[in-house]
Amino acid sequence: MKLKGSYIAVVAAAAIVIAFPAFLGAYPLNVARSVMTYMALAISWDMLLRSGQISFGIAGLFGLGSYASALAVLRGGMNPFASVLFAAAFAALVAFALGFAILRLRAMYFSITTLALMEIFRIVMQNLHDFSGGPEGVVLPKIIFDGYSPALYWLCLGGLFLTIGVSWYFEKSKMHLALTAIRNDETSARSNGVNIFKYLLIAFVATSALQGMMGAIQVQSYGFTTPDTAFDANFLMLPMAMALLGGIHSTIGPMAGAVLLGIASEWLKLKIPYGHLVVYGVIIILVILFMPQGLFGLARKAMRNRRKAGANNE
């Protein structure tokens, strides 16, 4: 019974989400599809993170997606929606050729090729004048679906589904218990049977396109794209925030963090333009130091002790 009331909650939340246009304007519709975005960004973050991996490329990924979809357009006369299925698959491709180098790599070593990596497509873009149009970036002939707002809502509402879709199998599948078994000990995984790199190489590709994925969106939603923009580092850092405060390892987890962290942060792009990177940076600081299991963390917690002080009473 617990477990169809589950079910019957996210379907409803599901419905109510589906709706938001019938109900919301322009503006606060361009602010839900932003905190989706986050959203996705996170939650892919954290599905990688499971196997203990710390990747600082999202940014990059997200940024390369962005620039496959548009040039596709551009160069290619793609359809818009045609090229953010390409994207993904462009950034799984990527993902997968660098996966047989980077992945051998452990911790920050790990983590700060990935973040090399981000700076690496940025310069690329902004150097190749003739084709990704330099450091002005590149325009759209039109933007998808003509700009209306209910259905860039619902492209990015899609994406965050699949997203979420995705991380929840990696949690209900074997995928969960190999990536936990990497993270916890990776010498007792591969003793006992675990295959470390096709496991590493399948969630940093699937993440990968998720990524990238979520960057085509992005440019086909506003039209235009620039390195700066493309590649710009609050795809790192409020997406790393988010899981973090919700709470990592799970999809709950970034989700509840996007939602919280998500609003604020159109407040504190508002009130402080150039310095709002810098509460990020706070955020996740204070996190790791005080509330490692994040707010998710925290809850289960709390719920695991209700029960043990009503078992201890009966």
Second form
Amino acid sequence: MKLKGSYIAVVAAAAIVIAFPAFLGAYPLNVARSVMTYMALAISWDMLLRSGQISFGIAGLFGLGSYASALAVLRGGMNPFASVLFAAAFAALVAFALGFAILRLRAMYFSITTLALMEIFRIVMQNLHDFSGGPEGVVLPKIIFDGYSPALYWLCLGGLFLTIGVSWYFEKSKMHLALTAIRNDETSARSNGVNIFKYLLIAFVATSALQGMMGAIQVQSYGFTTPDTAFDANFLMLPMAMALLGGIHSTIGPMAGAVLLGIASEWLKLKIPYGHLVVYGVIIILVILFMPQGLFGLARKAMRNRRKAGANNE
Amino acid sequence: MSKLETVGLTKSFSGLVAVKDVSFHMDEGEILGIIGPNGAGKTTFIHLVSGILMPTSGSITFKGRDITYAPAHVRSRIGIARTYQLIHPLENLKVIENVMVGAVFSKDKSLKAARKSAEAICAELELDGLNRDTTQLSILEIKKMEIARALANEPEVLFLDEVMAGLNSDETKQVIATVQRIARERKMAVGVVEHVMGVIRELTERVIVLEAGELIAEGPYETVSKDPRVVEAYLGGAA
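Moving from the form predicted on its own, what structure would you give for the form predicted in complex with the partner chain?
Every chain and every other molecule in the complex is listed next, the one we just looked at coming first.
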């Protein structure tokens, strides 16, 4: 049974990553958390991309989630764990409201608008001195789980698992048909009963909630944030590069891209501080030029060719 | 009883009137031919009825319900399906998934139920290799897939817009005959836009003729084809 085999592989892989804290120290766990955060963002970016909409706003929702969570704890006295859920709900609500305006836009008009929104969120946070701490940002009284690194790791892993789960649901349910139909041919989708706006809104709200949640987990794990950290272009560029490298329109592609690029970026950051962004840019350009389907796309193509060659030899 | 009815339907594109004051009706289980020279407004008319374009004036009613400005997805859900003159495959979905889209979104079927009904429809249209990519299909197979997708909407009114353009008339007849048989079983009304008059003559009971956006004749093909206005529209006034 092929299905059973892959099921066992997934459970085994999950068990191994859950057990990481047993044999990894604080620094590797820290790196792992960073990779997982980017991975979740890469997957969520890809989820909306499956409808053909290229969002440049993921860092905006991520930062918004960071601030929602930090301020809920700081100003509202909310439990840090509850604040993560609150941030996800808040990001979802913002996406829902904005969605009515911006989901009617397509292609670069949508992309540019989401990029502008990200900048607006950052400027708002930077200028609400009394409420958000202005450019200095916010410092939380304490880090969640008292900064115990295995717990922080598991929290982040939980966020990642949830993201993977939602993405998997998008792949296996009628969301897959809806989003692919919208991406391929909106006219055809419409005349076959697909309510385009509804499915775009579901995808936009769901992915924004996940991005907000990851932002909240990030801020609760570090205990502080500033407008420049929360809305860092890294949280946009790197996930995009990861998804493109691994292979878009799937869950597994962005995951593979995140592992490769996440580990490479840790190394690059040490070797060429601040220069690593250039490297991501180059990767995006090279991937788009030479393998637009990413690594998994290449692998699929190679497998098809081998099957074809095999069939020809028989 | 008439299923679909338009009254004074008009569409103009900044001055150019593509469809002008067309009143027509389609009855349960009837096969209606929609003919006219190139640029007569046949496709625009179908765009209006299926909600891809919104009319400038006039009204559209479906089973007594006003749907003049209803969005396209709502119309396909209540029972109006169509195919396109130019092919519209969903190239990142398998053949079977292409067909399932109609059943899943228009009839709210589960993926499993949609797959089952899609398979049944494809079998009727003699379309196989359902797990292929659409890029592997021949033009005939793509056309069949798009008809199957429209049928998976389980429409009460179906429009086939030059569905067989680019195919020979035997293939065309075979496919339309299959649709006709399905239409009889389901008591579905079918509107067929076709340039091959043999197909129209053999398969349709009633014909409407559009010329320059206007409905100029209506009736059985034999009568309509002798109508001087129709002859003039096709052959030109000077003759």
